[in-house]
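A lone chain, given as structure tokens: the form predicted alone.
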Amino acid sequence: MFFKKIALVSVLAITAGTAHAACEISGNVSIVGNEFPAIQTVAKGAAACSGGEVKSNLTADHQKINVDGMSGNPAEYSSAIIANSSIVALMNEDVIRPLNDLVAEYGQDIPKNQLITIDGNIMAVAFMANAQTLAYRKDVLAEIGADVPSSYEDVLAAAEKIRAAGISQYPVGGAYKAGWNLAQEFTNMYIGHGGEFYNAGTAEVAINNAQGVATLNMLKKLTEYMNPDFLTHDSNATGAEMEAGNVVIMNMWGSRMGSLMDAEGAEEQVYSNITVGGPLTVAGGTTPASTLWWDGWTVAKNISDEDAVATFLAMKHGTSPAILNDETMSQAVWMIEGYTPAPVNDGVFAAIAAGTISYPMLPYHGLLHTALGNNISDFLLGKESAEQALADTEAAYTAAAKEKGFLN
């Protein structure tokens, strides 16, 4: 399966475009997606269309419900907002439709770099770039006399100083919630260590190696400076810890930075000092321990043609220049005409400039992501060795890959 590489750097050169006309639809639209501000803006933009019903279910559990919600006939959801990784599950289950005909008739004005083309079929329309990068309190780092971390080793050194100074017992944050989030942290760190996930040219997993062990050991060292409940902390929870003044340094999605740096949910001393940095490296490497992402929208296969057209038009409007204003401009690195970069998004641009590797877009990688999320927690809790956790992960992946026909 070939995934067209998106020219994310092109977002740097997008110039202002003309405002799109009002959106008129005839049909029903139902959106499922994540719940952070940029996605909420997209859903609101889609709901601005008149002539049909537009509803949305935005939840942190979107990846647990989108496949089932699009598998019925008719599908419960007519569009899923997805990213590099989560589109694979929808394609594997054959619940989203190619958009070639809809683009030809209704979307000729959509910039080519937004069209996600897979094996000749347009399967999604991307609207924003994303990456996990550094977020830190500049006032606290100044207080302990530490430079801005550029590596995870720097983070550990700063965390020890912060704890020793009595500023915070648990100064490090991260989305380490068992499951998808924890697997993503492993993925970032493993790439930073130079690890390869599979034997070359195959779907045979290969993470039980020196890089895999080093990855788990670094994750565990970081958890020693995290809230003891770190395995329950997703992006929302660890972001709240920073806004409460407990977390000083963390790896966080660029799309979440705006809500951390605004005046809501935190005291002035906290939010005015939260600062965005670039992606971190690890173990002396130069490859960022992060992944580059796009977010986009799809159209369900098991819906009427009328609802498919309505969904396409509504989602197109929800990701058009019409949604950009002073409030929304800083919510994301938008791949939309008229986007003007904001300082809050410096981390994502730094990730692009640093050559951050895209999340592995392979039809079987979702199985490995699931296996990681289910099997590495015990190591972080001290219940088994790194080698055993990796062996368990490989066994779980291999069984799933054989069941799906990716391995013999």
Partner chain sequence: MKHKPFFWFVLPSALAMLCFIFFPIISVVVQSVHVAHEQVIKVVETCDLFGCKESTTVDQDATDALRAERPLGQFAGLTTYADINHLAIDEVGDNWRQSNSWREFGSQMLNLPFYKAIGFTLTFTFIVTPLVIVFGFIIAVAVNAAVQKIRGPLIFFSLLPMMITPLVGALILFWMVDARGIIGATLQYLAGDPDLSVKASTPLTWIMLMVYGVWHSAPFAFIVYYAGLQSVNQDTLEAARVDGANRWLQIRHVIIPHLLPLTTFIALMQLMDNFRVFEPIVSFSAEAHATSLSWAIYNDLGGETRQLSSAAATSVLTIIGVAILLSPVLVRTWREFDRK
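Rigid core (definition): largest C-alpha set, two forms, superposition within 1.5 Å. These numbers were taken from a predicted model, which means no experiment stands behind them. Numbering follows the first chain given and starts at 1. What changes on going to the form predicted in complex with the partner chain:
The rigid-core alignment places the CA of Tyr198 less than 2 Å apart between these two forms. After superposition on the rigid core, the Cα atom of Gly120 is displaced by 2 Å or more between these two forms. Note on conformational change between these two forms: two rigid parts, with the smaller rotated by 19° relative to the larger (from C-alpha fits).
Since the structure above is the form predicted alone, I would like to see how the form predicted in complex with the partner chain looks, so please show that one next.
Nothing else is written out below except the one chain.
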């Protein structure tokens, strides 16, 4: 009886899902992308199209398979869902096609700002935005009588007060795990200091400068208020620390605020007081020490025109207002018409309003990100000077960029 009911409910749900899906395609679609709720919603929305097969392979390891999966002819995947950092790998290998003709014929209703245009070619269609901003416990800040921090200097001052008041020994959180996460924190802070990563118009790195040193010093000062294991904490771990009530202030991804503020995994006292703030600035700068991100979809180059059209239509449908409902609304900061922001999304909107810079979409920036992730932990561990860590990073990047043909 119980199973019958479940079966009935799911049949109803499926028919309800397809009822307002006016999406007809005549070709096959195969999607590869990262795995988190918002992307699952998009893939589900694309799969609502009828007339062709729509497959999806959503995995956290999508970056390891999407280039290879799109290099063959015909390509295994007809669409890759990517972010502004990972589209570069696909463009470098020339496996995604410009969408100008498809947009002209089938996508006139897609808002212009969603079209990611490089040198006049539309390479992707963005559907959601993300940024790292402040998350804090309003009850604790009220208890110590501190205002909501707007800069990292404020964070340090508040952290000292919280520690002195005996509320938490390690009140600051951050995704400082050696590797990708740590490099991301450096990128944020370096941009906040007004640093430029390269000599203009070239692939020559230039981070061993006053801003670079100031960036590392600020990161180190923050780590003094973090759990000593900070080099092993990714955003999952530091989020758990906040839910456990140990961390009071941290810089966190907009897409993860929802799970911090829901009733799961934390006591009422904790989750009901977690509040989202705007991005932080540093050293008196006006540019936030954060980066803006978008997620979007692409269409593979090596597929038949029929499949390309089908992919375009299915992905367009998967990111259309039809996918928005009570459940999916809070999954992301959707760049889709009909989206109404919830309080969890305040941070990302504040970041956009504050003029936060997008994460660099440069062909060689992935190499610098890797080099940063491998080399700056030695400084945070106190094994070497800031200048040495930056020089090591530059050397590692330069060798890698030579190997990839970006430098001679």
